[in-house]
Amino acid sequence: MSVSVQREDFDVGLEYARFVAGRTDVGGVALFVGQVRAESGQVAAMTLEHYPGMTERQIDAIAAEARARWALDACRVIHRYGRLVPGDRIVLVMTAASHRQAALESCHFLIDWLKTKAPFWKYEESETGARWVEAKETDDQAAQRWRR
């Protein structure tokens, strides 16, 4: 299990190559890359803020929950912070397991829980001004399916 919270961009191909290097025991890898979207030209930039230390601990806990629920061989999460513009990568989630179902389900779980439980605050800039982004009910509903 590996978690990074960083300002700098990441290379998806390089991260994937490192993730699977020498892993002949893995039957399936699920990978998700989230990026800033323009939302019909409304978002000019997004700034993600976090509390160092607390954020990493929370993401570690979310990843540990995924490992407790699924038989994962490996898990990698990279989440960026700072000012990002449309098209910039925000998050990379990779899970590896002996079988595809565990990899796919755990990756989906991680994405949903990162969106609702990871302590990041989003500030969006647009043509009409800037605002702090509130949590979306649709994100909470997506995460609800994973509650025990």
Given for the second form:
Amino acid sequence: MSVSVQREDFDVGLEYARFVAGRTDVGGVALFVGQVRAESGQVAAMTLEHYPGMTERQIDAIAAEARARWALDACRVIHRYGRLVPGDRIVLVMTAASHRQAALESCHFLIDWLKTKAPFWKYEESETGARWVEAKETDDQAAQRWRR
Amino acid sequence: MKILYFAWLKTKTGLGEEDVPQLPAGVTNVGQLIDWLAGRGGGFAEAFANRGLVRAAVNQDYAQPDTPIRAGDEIAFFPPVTGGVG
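Form predicted on its own done, so how does the form predicted together with the partner chain look?
Now the complete complex, all chains and molecules, led by this one.
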């Protein structure tokens, strides 16, 4: 299990290669990349603020929960912060397991929970000005799906 | 006790963080600390005007209004989180 919170971009191919290097026990890898989306040309840029220390702690806890619920061989999360523009990568989640179901489900679980548990706040700049983005109820609902 | 403010709570209070060496009188939990901070007036009153929009953490774990606090704790106030994916 490895978690990075960083300002720099990441290379998906390189991260994947490192993730599976030397492993023969893995049957499937699920990989999710989140990117900055330009909503009908509105968002010129956004800045992700986070709470250093708590961010890593919360992502570690979410990853530990995923490992407790699915038989995972490995798990990797990278989350960026700072100023980002449309098309930039924000987050990478990779999960590896012997079987596809565990890899796919745990990857989905991680990304849904990251949205509601990891302390990040989005400040959007557009043509009409800049504002702090409010949390969406649909994100809570997506995460609630995994509650049991 | 260290108090941290994030996102628009930082903008409204005008502070990223501050040290409060001792617990104010009558303050033993997060909710009471919010009352005390709001009582400063100005940007603090504004930041804590709608408590439904404010989340808190004590020592980097999510907290509730009745979560107890101690003098050495790190306490943070912020809006509901808006992670940056999809």
